[in-house]
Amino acid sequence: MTNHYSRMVYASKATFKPFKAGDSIDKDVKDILTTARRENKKNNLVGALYYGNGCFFQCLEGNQQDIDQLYAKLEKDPRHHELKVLSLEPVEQRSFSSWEMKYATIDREVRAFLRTHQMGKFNPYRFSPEMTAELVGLLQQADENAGEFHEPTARQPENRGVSMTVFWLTNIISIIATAIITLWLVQA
């Protein structure tokens, strides 16, 4: 069977300072998510993003040409630097099929993952290929258990009123909770 899709996983470091206590939301992370969702939808890509300890871990799935074009844009994005491809492989089907870009708030799972691998802080630059595959598996599990681990995505209803209010409040709460946990992990 011919593989039609590719999966690329990369790490990068944020150029902005992590969330500060007293701020209502990390605007930079929100802006990155908004851009990622828009670009991925436009380019028929799906994936997941995890942010911790000032580092991004992103998994993208789609046609290789579309991934390459997006990666070229990402290399020029001033909001992060030191991009490093952790894995690139063909896949028979996309495993994040319902997400343009899921922002994974799986901090409890990541802390357990880090403990298992004797890592004190989230640093995807030190991941082995097996660790990268394991974290992708956690992100895929979060996709399967959609309501448990992530904030709503761009596929939420775009009508005005109560549903949008709930959508944005959930986004804000999710990002704030992630930022607080990230601060806690950095200080731990």
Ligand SMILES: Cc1cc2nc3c(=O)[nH]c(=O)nc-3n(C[C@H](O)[C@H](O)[C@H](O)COP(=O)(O)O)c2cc1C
The other form holds:
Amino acid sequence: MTNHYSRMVYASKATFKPFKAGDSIDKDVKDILTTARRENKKNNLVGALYYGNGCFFQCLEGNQQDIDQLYAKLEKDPRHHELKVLSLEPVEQRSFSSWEMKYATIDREVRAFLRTHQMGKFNPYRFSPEMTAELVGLLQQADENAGEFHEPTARQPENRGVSMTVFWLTNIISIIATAIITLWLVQA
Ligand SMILES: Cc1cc2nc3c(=O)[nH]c(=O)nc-3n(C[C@H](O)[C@H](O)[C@H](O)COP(=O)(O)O)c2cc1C
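Hand over the structure of the form predicted in complex with the ligand; the form predicted on its own is what we had up.
Every chain and every other molecule in the complex is listed next, the one we just looked at coming first.
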């Protein structure tokens, strides 16, 4: 028997106020992702979430029955409202297979996408089916690091550690070399 998957995309409006503390991710969104990742793993669902301008744009892939069950829960979740299904289609394969729920921090790409479509603010309720498909494509392409909670720059300290080691090693080698040359010159 072939395995049939569906892909559902919906939009909704967050009911909580955006909270921006530095560069970190919104606490409410973080909680949603933690639950989504835990539950989707159990329910064999995968997908991606984008959050911008107080709106969610979520793509869910899995068996239709599992998607329906989750959608029933989503409709009752007080953290968002005005859910609107933007697309529902059968797919051969799940494109987010390594993500229980990928969080796409693709604000720059979305801004360019909105410009192309002459849309001022991120408003998925006004997306055409083509725009919905295009944004799903952007979510699929999004950098893998974007799915983590931390910023992509979080690896910097590790890199700095490596360059400091190289710096000190170079210094020590040149000191030893200078000492050897000086000793050799003195003896000569
Ligand atoms: C925008 C948004 C996206 C969500 N995405 C998921 C998801 O992908 N998977 C999931 O299990 N729950 C998701 N949730 C949370 C569900 O609405 C629900 O709280 C969760 O499945 C636990 O439900 P339960 O306690 O009735 O089992 C999301 C909630 C919001 C507001």
